[in-house]
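Given as structure tokens, the chain that follows is alone and in the form predicted on its own.
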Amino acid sequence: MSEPVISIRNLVKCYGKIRALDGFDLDIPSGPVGLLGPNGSGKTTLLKLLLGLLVPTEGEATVLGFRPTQRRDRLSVRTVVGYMPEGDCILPGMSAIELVSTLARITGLRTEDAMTRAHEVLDYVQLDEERYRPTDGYSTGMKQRLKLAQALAHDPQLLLLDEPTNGLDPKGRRQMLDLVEDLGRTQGKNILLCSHLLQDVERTCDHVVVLNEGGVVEQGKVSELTAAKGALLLVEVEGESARFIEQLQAAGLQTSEGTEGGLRIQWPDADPDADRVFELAQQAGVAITQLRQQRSSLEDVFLRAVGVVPHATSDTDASPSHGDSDDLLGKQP
């Protein structure tokens, strides 16, 4: 196991009475990890306090071995840390190519490499047209670029990133989503990507962290979070459904109602046995029109971490095309 590139123990900051972050302990993997949670859970105040922009009331962050609320170390993060805020960091009358180089300077670059690294970086970010502009005039999704751009000019080990897709269309969320993604798993960089598109989470990021009333609330590997615990299949049926029921419910398998004509069946593991399934309904004298197995999704892992049980039921979940299922009607005997 590598370290940690962020350890937190009982962070606590109070902005008066209010507890915006509650005491928790928290490591931070490398690679990209995702920071989620509802408005007012925590996750702005955890990353400027990563940042050495707030003391904390209580405890210790370290952000790769340095301490943000050290003089002598917090300048040592602003060299190892690139951050992209939420809100615009543009200087106005800048060009681009002026306002990366001076943001890279401040980090410690020489004026030569700054201005080598600023004309990198802009290529990178699609912006190689535009970098003599006044950034004035720049688009929302020229400006979040400009955004990743300074905060890569450094070449840091460790991205903080604070909703780079806010404000985006369809085309500039793709492009955004496009670099994120490269950035973490094709060139190695650290991320905490702070976001509430759980859709953008669950495509860039390999953990994620979840916020709750400023404590943590889950955590882990994406690809363990979403993993069924058992598994839940979407059953279609010709013929009386209720005798098929009590067939489930006398076998153990909990089941609830679908859309129209339909039902969910709880199976105790991740590997349904979808013979046993057309058993019991050939004994409940039924014929199954359509069985499919749902994988759960980040979605569900966030709405159970925030104590909000998941919708039993949707149209889209009993739809052919619904992306997260798996056809089980060739198992069939």
The other form holds:
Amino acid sequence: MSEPVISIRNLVKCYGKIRALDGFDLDIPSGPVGLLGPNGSGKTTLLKLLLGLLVPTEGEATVLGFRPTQRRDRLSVRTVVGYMPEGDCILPGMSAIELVSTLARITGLRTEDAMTRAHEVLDYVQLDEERYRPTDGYSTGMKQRLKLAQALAHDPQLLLLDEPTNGLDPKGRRQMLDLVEDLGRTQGKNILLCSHLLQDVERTCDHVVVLNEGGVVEQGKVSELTAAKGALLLVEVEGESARFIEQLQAAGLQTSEGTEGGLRIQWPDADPDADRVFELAQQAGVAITQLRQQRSSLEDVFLRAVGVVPHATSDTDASPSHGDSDDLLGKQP
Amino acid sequence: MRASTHTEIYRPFTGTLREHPRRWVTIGVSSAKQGFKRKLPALLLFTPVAIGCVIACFRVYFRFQLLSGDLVNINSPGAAGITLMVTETLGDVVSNIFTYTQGMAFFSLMIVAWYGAGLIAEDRRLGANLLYFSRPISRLDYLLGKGAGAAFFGFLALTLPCLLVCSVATFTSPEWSFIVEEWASILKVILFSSIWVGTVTVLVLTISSLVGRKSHALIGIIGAIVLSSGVSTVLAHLFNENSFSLLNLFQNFERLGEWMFDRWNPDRKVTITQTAAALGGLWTLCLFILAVRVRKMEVVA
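Given the form predicted on its own, corresponding form predicted in complex with the partner chain:
Next comes the full complex, this chain leading.
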């Protein structure tokens, strides 16, 4: 693995008696990384610490070689980091071009560079003629794109994006995700994307970190996390299914009723043995008419990580999953 | 329809960042630029200032013309007496500047209040602090920048007109006598107007940092001035105690001006030390509040 972009060691942040961050170690690799966690899990506190806005109670963090936890580096780190805040934020009375160029100059660009750069990034986020209008009258989508533009103004090595698709309509959301995906995957920017929308993270990020109650409860590549936590088989049968369920449970598999009358079988590992399922069906005297594998979604990974069981193991709490399905009938012996 | 040359590709920045940019200057300049966008308030607020400045300049000009004998033949009978009487009425340069500063104190306060009231309040309301403090600026940079933005208009209202009066005095005084003999007055003028503008700016920014809207800040500033002046007058009358006048910002500056321009009234019960202590206390209180509020703005960002 290449040098981590962000490295955290035993980071603790207390607000009075509340431990917002509970002393964890974390290495965030280069590329687009999703930061997930329920409300109050410490995501915002972590971002503030990485920007040097907060001083940790204990521990160390390194961002691209700078230590935002140290006094001498807390301003320097902001020259290599671009931050897109979650809430609405504009500079009063300014147009988009003034806003971006002013912030670029504050970061250290010369006046003429700042103006050129402001036009470039506003072109990139597709704020065309609107860039000359006062930002007070901007729609939510335009404000979000403007926030992304200002974060890009000084061409930072790391982008901290806090809920970039917040409040956007489907079209605006797609535009924003296209931009984030382009920045992360095509332009090779390091991105830490903080979002509640797991589909957004799944689409734009290669790596994910899940925070809960001030600690890291899960991290890794999205592809590995969604693959390694077992699989779900969706089965439709002809015949007496009760006996088939008994056979499955006797074989140590968890089952539940599917949404369309089928059966959901929770397989303990990522590579389900379809032959074994057919074997059990044969023993129960039923015929399998359809067999599909549903892989874990990021939502499943997230829910499992924060202590909520995503797949029901009883008949009563069966819930639909949002993962991808693969038809496994081809494995029928 | 997009032009065919329109390309929405990401272009990496190929330049370099300045090593020691004066970030507060950028904030100050952008704050001042925003102020100039609205023409009508500028016209209304600066008109009395301009009139006052023209009158002061004319008085100084007329005085030196009289003294040089260009306007009146000083050898004609009675002319010397009339000239002396008129020049005494017109007053010397420093008394004209002193009168101007006292007369324009209220207007300069209003100007700084109008342009400075929203500088922090609106930043908080619109979340601008999120954008500022994600940049490499310290809280001091932010405060200096905002202060410079507001003080710039105070400079236009008070310091610049005083310097214009000094310029007129310099060019019309015979043998450059004003600048040769009274150069220290120019420094005193700059110092005095800077103290007034600085104090008013700090007060305005403090009240701006405590509220969430420009209109609320304006009400707060006017309320604070009216209340402190009223309370000090009432208490001084009730208790027959002049030290209550230390609560009055305008009276403090009147005393400071008298002291600086050698016009101190010996009958005053309040000393210059007490006046300086009152102003120092106001500065300390305001800077403490500003430090706390701006720190909160940074952490909230």
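Keep in mind it's a predicted model, so treat the numbers as computed, not measured. Whichever C-alpha set is largest while still superposing within 1.5 Å between the two forms counts as the rigid core. Residue numbers count along the first chain shown, from 1.
A movement of the C-alpha atom of residue 66 falling short of 2 angstroms is seen between the two forms when the two forms are aligned on their rigid core.
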